[in-house]
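This document opens with one chain alone, in structure tokens, the form predicted alone.
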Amino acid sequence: MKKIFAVVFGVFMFYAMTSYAQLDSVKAENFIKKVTTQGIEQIINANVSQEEKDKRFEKLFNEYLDLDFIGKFVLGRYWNTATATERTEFIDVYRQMNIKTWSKRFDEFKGKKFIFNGTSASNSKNQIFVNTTVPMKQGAPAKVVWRVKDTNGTLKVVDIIIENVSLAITARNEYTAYIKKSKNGIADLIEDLRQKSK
């Protein structure tokens, strides 16, 4: 008898974690959908300014992207060495350097829907990758993969990843760089990107 209940548990478990697995994947893809359907797709589409659009995806940024996660990870052990106000200044200038990239990076999405692919497992703790696709007018679509992180229930994107190419990788990478070879360090990389920004 014992023996039976075991197993009747263990198949309970099993198919419970299953479903949690799949209710977790579920709702990270449907977060993403809303980035990319009530967010991106509405202001790439919108016929708006260049100003308003930066300021929708401002609005876009602070809400679904982790950008203190970001940031964090973009500076790599340099954030460890960082000062509270280097730490500010960066993740400022960081987010403002990102929203006007990504306003206009994006028109190239123009018109078009972003293709929902499923998800992959991603190796670190309580994340995901959602895989998108784009359709173009020539040559093959554009991937999109999209890293999504939960924390305590919220989802936050911190990563995007076209054609294979991190974008929180490739910064950390150039910042990194940077910094090394600056007299000044990590207040030379915040001005840098501060004069990018404007």
Second form
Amino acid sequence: MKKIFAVVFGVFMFYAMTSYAQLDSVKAENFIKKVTTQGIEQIINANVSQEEKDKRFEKLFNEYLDLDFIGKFVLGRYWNTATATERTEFIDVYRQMNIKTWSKRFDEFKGKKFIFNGTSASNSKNQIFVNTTVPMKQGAPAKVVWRVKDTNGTLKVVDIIIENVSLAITARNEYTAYIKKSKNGIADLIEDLRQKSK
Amino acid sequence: MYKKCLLLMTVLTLASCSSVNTQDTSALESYNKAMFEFNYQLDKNIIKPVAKGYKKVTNQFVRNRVSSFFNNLEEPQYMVNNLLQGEVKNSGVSIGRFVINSTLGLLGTFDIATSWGLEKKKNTFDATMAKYCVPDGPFVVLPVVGPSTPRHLTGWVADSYTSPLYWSLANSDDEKSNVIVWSATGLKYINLRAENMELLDSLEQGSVDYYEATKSAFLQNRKKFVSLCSQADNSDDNIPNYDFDFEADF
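Rather than the form predicted alone that you just supplied, could I have the structure of the form predicted in complex with the partner chain?
Shown next: the complete complex, the earlier chain at its head.
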């Protein structure tokens, strides 16, 4: 009886987990399809002024990227020692700096399309990788992986990994090295980022 | 002369890196930062202005032809390394591409082979060594070349011997041959620098510590070679599957 119960329980759990994983994968992939389609159709290919494109990009960026979460991650252990004001200021300048950098670089995707290659499991809870490739004019297609986080049913991008290079890890390595060697730590980083985002 | 320079660079790098242990890491890091600064100034004051000038006097069509010409010269490299890695079919594709593009593609300036369904099968001696589980070694910044590792540099030097440009000049050690090789190498890298102008400007502008950002990106990209070694754990398919651990170092 115990064995039968174990088998039934096992089968039930297997189907429950599989269906959960499938639902999650489809949902995450559809979310990234929505983000990329919106970005390409409503920003890159739209026949509007650059000012309007920048506005739309900022909206897209704030809506689909979890900058609070990413900002906390890129500060590493220094997040714990930062004051409440420093935390708020850092997230704000980090957001501005990213919007400025990426709104300029977004046009690099002009004429490109994303090919979706399924999802991969993540080590972190409520997160999943959506795998895409972008065909290039010359050479092999570029591999772009989106790390998606589910917070109470709302999906947001928390990292983009281009050709194995994670933007979040690169920023974290850069910022923590900067804080370590700077005189005033996070305050200097905030000031430097503020200058760069002007 | 060119080969002697490459060999000297390899020997010096391997010698400097072979004895690296944790105590020497900070010394190597100091050297790397100094060399990175030297390369940065070299780029800022010489390479970038030349690349800007080159971009002004050429159009996208010309730059694409130059890229395509030098890409075609790398096909024998792909052929050799695909073969060394047991990828016989891919090696055949590389031979086919080289023959088609060198003839119908007007010395490789046009990539006809891709439109015929023969996709490029890029491969390097660096990847071949990774396949046979040769360790990468520490991060080192080379003069002019930039970020590298001992295995990366060894692969780069070995691959240079597969270029048809060097075969044709292999038996002549006169001044004229050296001028041709150096000029061609210069054109290749100036063209590459010009094609990446906006991307590099954007990376630099958005960075508060350009050295750390470059080092981090370079080392993360190197992890793609890990899965080539049969003894490696390939379970995560090379995705940096880190946990969002706020205390961890990467």
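Heads up, when I say rigid core I mean the largest set of C-alphas that superpose within 1.5 Å between the two forms. Model, not experiment: these values are computed from the prediction. Numbering follows the first chain given and starts at 1.
S.K.: Given a superposition on the rigid core, I'd like a yes or no on whether Lys156 shifts its C-alpha by 2 Å or more between these two forms.
M.R.: Result for Lys156: no, shift under 2 Å.
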